[in-house]
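Only one chain comes next, encoded as structure tokens, the form predicted alone.
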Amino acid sequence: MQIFYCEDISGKKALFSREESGHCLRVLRMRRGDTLTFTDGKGNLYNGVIDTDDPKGMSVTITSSKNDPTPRNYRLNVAISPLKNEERLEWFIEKAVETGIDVITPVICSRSEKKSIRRKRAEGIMISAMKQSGRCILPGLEEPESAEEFIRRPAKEKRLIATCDSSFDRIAITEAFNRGEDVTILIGPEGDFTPAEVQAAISAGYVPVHIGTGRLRTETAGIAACCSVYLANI
């Protein structure tokens, strides 16, 4: 099945945005008094009929709407360094979506090669991997933050960091937490947290953890902890 975003909803009208009305209308060719099925990116998914085919602003009539059909019961926010080959970590903002996410932040670390990422073509990546997964939620993208400003949250749910430093006592991600449980993971650059993040982060309440006894790139460490969360919750 098909889905479009839709973020401007107004009672039983929908405008959509250029770029999705573009997409729906000259790419695949629908038209006035088509349905379509789309998601605000806030857990509805709605029918409606194309009742103004304009490309540029193509407006909706809902005739229907209900909750996401396929709810999660737990929330997860991955804190992920940038990296220096943007490609990559756009790789995994999309799987990340894709298997389920709520927040995603870079973190900024001692050891990252890139302090910024570039927030339009992300949030794109996102509200397309939405789409193509057929879920209803569009996590949330943070503004970069330090990894030591982070670190420092107060949270009440289950925080794990996943480092390849073996000095410190770790465990498996799937023994980090429980089926249902909320969870925020860290997940350092290329090369690694500084063991004085690690410190820090364990100070701060954070679960050292290891995701297997291989060493896997940034967005592979991240994907592998989506899915870890993502398979324990099924």
Given for the second form:
Protein chains: 2
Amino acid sequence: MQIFYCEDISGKKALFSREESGHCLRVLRMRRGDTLTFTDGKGNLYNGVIDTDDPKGMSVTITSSKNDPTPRNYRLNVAISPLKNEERLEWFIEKAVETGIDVITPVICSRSEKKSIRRKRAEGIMISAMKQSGRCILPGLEEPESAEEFIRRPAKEKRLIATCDSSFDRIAITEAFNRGEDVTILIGPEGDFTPAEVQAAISAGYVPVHIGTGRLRTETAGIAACCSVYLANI
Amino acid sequence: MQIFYCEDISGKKALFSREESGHCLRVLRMRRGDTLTFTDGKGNLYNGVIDTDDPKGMSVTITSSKNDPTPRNYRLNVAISPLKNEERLEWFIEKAVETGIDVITPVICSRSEKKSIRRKRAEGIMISAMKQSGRCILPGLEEPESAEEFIRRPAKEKRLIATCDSSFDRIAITEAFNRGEDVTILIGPEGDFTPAEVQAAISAGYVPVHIGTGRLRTETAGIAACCSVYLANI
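Let me have the form predicted together with a further copy of the same chain next, following on from the form predicted alone.
Zooming out: every chain and molecule, the one shown earlier first.
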């Protein structure tokens, strides 16, 4: 079942974006009177009937709402370094949304090769991935922040920092959290976090973890971390 | 530490391919007398000294050999449907090699949108991923085969078929195998396996599994399956 996305909902009326309207009416040739299912990205799923078929702004009347078909009982925040090859990070973002994530935070680390991300592209990828995977939560994509500041956020959840540096006493990521627990995971740049960064995170309450002996690319480590949480909760 | 790849080894002489030779000598400006570390893709890691610096075929004298720094105590074969978007399958292949895999088999299923893969590209991606992730096993990339034939292979390992079809009694993939166990996992096309295909696999000894409630793209399901095995063994 195809799920659409609409963030502009008022009472029983949903006003679709130009992009989504064009897709429904021009590409899929939907018409007045047709029904469709859509999410607001906030955990709600609606059924509705198309009442105006203006490709610049399609209007839908909501007929019923449903529970989130893919609810999660945990919150996941992955803070990950931007990458020189932006496509790789975008690939991570897509897969993170598919497996279920609440917040993605680009963090600028000492060895980060880039300090920004292609935000508009990332947002488009997240909306598409949410719709395609039948999910109803559009994850938050925060503005880039330094790792130094990020670790200072007050937190209640389990916080992990993944590093290849074996001089730190790391546990396997799979042993570092429990099913149903909220988790924040820090993933560093291709050159890893510096020892000072790891130490600062530990002092701030982060648990140092490893994701196996493999030398994973940043986006692969990010996906493996997301899968670790996803699989612990299936 | 950068690892190179050479499959042509005879006694203490290693003859590098034109591509790898060009990379070492022209791009990295290495010279006669320089040392380097390389793998044969068969689990062996060697140290050697460059003795002829011909960019068409660099020759290296082996000075010592090392154990595989990333040994695995399990074999993993993922049989996955080719995809209409070949780049997506190539992402899967790269990530599968990074997390550790022995054999990748393209399987043609009832609903497969494509019956072939870009073999040369895939092989290049596999070699790069092996080198970059510090691994010494170059996984096998088999020729495409029908799912029907694939499931008939005699097998001793645990065999799993991932499907979204809840009419089958599926267990979570995480519960379907043990640490250290050899596993073969079947991943279907975007439209999933047909009920007949799942039934045939079950009759042949496959255990039907789910990879959570999320509706994952084929390549994402493939990565999640690889991560499931990788993480169970870290």
